[in-house]
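First, one chain by itself: the form predicted on its own, in structure tokens.
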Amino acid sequence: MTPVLAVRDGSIGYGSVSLVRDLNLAVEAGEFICLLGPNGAGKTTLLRALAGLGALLSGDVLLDGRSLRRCSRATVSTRIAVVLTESLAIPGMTVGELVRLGRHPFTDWKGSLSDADLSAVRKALAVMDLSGWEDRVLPELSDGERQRAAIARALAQESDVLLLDEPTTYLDLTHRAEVLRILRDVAWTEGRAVVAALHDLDLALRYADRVWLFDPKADPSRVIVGGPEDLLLSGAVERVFSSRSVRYDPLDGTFELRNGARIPVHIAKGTDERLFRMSLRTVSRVGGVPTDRREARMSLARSVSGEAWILEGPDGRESLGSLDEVAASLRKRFAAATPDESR
């Protein structure tokens, strides 16, 4: 089956300087793909090339197997919707006017909207939780609200391909997760091909069907393609997003600091899984290394009564009333630790 959008023998870069070469990528209908990688790796450049808004240094972008360069702008505008990072604080423009622009490629010379067009607009507004916002003026909205309106415009276009550059940048945490769920559902239930460049690593790995990972540390000339779990298991995600001072843990999906004392701490599991996981989080957050009892220099457990946390170590035994107090005590103990006490 011919992919709806593809890159064949492509090369991207700035001017005559190539960033990534030998790109052979494909997006199938009904698939949600996330572009991940560090700043400056080429995510936005590739996304703009896929949209026909920028040229490849070499190679070709194919829309249903046909070179995008041979497609008319009218064809491209009906088949591909794009959300970029530019500000949409257009003086005087309302949310309704912006979202209705998504139907412009399908209107007649007068720009008249049919009942089907208006239905698509209403649906997009509802999906992005913007129903009743049609008369609100864009400059008076927050950056996040304007971002949701921009995504609604792209959804109203009902195109076969949806390309988004950092669609969650200005959104709060709840709306970030909600937007990615919407994009995945649009791909799955409506059969659209959705490609998004993201910095929300954890959310991208949870929602994406496949990932295009820019890995300049291993090979700046290529993009690694795979399912989220396969890329996590391969170590590629950890390699790309770790540094000298920060390590990405592919199993927990968290970042941990490498510097400071690394004191092994045994945490008694007990019967409450929620308490156990929060105690693991607390110990890791302040620089401890959860480990088994034999290697531990300290131990943390709930008291028999269940009303306190018991922390024991070379500096003695403490009864603490909250995990915040546990964290404060651990910070003091870690700060006083000698280099040979840490890992």
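Numbering follows the first chain given and starts at 1. Between two forms, the rigid core is defined as the largest C-alpha subset superposing within 1.5 Å. All values reported here derive from a predicted model rather than from experimental measurement. First, how it differs from the form predicted in complex with the partner chain.
- Once the cores line up, the CA of residue 206 ends up less than 2 angstroms apart between these two forms.
- A displacement of 2 angstroms or greater separates the C-alpha positions of residue 298 between these two forms, with the rigid core held in common.
- Comparing the forms between these two forms, the C-alpha position of residue 70 differs by less than 2 angstroms, with the core used for superposition.
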The other form holds:
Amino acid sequence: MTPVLAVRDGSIGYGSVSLVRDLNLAVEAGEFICLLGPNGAGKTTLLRALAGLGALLSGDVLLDGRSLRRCSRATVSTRIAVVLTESLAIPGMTVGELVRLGRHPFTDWKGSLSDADLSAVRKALAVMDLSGWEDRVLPELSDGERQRAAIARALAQESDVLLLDEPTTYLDLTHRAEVLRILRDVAWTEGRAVVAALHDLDLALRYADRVWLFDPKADPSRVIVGGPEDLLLSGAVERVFSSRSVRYDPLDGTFELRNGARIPVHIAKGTDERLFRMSLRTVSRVGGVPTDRREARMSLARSVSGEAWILEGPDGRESLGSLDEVAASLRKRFAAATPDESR
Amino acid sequence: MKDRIRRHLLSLFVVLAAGLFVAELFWGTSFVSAGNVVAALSGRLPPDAGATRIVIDVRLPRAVSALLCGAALSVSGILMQTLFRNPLAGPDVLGVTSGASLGVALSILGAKAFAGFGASPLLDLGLGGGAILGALLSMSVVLAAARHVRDGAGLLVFGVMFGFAVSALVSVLLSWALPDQVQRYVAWGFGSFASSGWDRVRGLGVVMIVALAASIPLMKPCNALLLGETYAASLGVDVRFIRFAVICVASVLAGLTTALSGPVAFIGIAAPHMCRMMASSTDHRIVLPLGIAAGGVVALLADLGTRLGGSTVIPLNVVTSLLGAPFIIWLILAGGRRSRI
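Having seen the form predicted on its own, could you give me the form predicted in complex with the partner chain?
Below: every chain and molecule of the assembly, starting with the one above.
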């Protein structure tokens, strides 16, 4: 089967500086692909090249096996819709006007919308939870609401390919998850190919069918393609997203700070999983390293009565009422334990 | 519902324009009775009668010129504001008006300076001819620049800088001019719809109507351009070509207006905002036709305003500035909340 959209022997970059070489990528209908990677790795450049809005340094983008360069602008616009990072806070423009512009490639020279066009617009608005918002003016909306309108515009285009550059920016957590679910539904139920560049690592890894992971640390830098879990297992995600002070934990999907005292603190497992996990977070948040080794100098446990936290160490034993107090005490103890290193 | 209101809005402006047009014919500095106006219009008076002269040869071309110039300025402003995504853009941002003023300054100075060599036809163009030549020359410069400058913002800066440079040239020229020449230049700078006789209105008017008609097929791509050039390209718009076409139409409209009536201020900035506000829309399919009618209304109103001083004629730009500037300020103060600008 020919992929809807593919990159053949592509390289991307600016001017004569190439960021990534030898790109061979493919998206098939019904597939939701997430583009992950640090800032400046070339995600936006690749997306723009895929949309025909920018050129590859070399190589070809193929739409249904045909070079994008040989497709007319009009054809491409009926097949590919984009959501860019550009602001759409256009003075005086309403949500309805914005979303109706999604039908632009399909209307006559006057831009009149047919009933089919209008129903596509209504559907896109409903999917993005914006029904009844048609007359709201874009600059009046919050950034997140406007972002939903921008996605609705692209959905209204009803294209075979949907390319989105950081579509979840500005959205609250609920709407982030919601947007990813919508994008995957669009791919799965309507058979469209969806490619989104994202910074929400955890969400992306939970929803994507496949991941294109930009690895600028590799030499030469490359794009690793694989299922989310495979990339986690191979350590690729952890390698790309960890730095000297921050480590990405592939199992928890969280970032762990590597700065601070890094003093081991034993944490008693206890019976309550929630309490245990929160105490783990508290300790690593203030720069400690949670451990299950009893030889650690400090230890944190729930009191027998179950109403307080007991913190023990070289500086004595304390009974503390909340994890907030535990954190404060730990910081004091860490500072006292490492006077030289912290300077 | 909303569409109906918009359609009514357009009809309202068309009716208003027609009413003001008629008012232009009946009301002027010299008195002509209503009966004589009707008689002159219907051709029942001899062509050399005073009333015929005033109504047919003075008031009628003046009204036509106001109507056309208003529409042209308004459409030119809409196009420029959309192209540059800048609410303060207007017909004059590309330096076309400055170019016209340079042409005028040259023709004023040239007429005297070369008088001794006999009137060569080139120098006998008069103010209007100088304005047209200047506008056309600066237009070609801007169009040439538009082919090389990649984005709208760059072109905007180019236009504004070009305007500054040309204005500076005008200042240099004026410093050599005689007092009466300076006075003529300043008077031209006040703008007036009255200075254009039938010959010029007929000639330039036809081109203006063609340019106005050419703006109609630009409505759809202009809607896409509101989203910015990248989004427009993703919607299948040939951005380079449309940008070129928009600049062509807008600068022809601005140049011809300046040739007909001098540099008329504010109509080109204010009328587009007025239309968008009244229609609560940015859709060019609504705003552009409305802009044609509303621009005509505003220009006719302003022209009638110049006659309010009785026997002293208030300069056109005084009226447009006094109406336009407060309107824009009000838009920013009141419209800031409603995000109109």
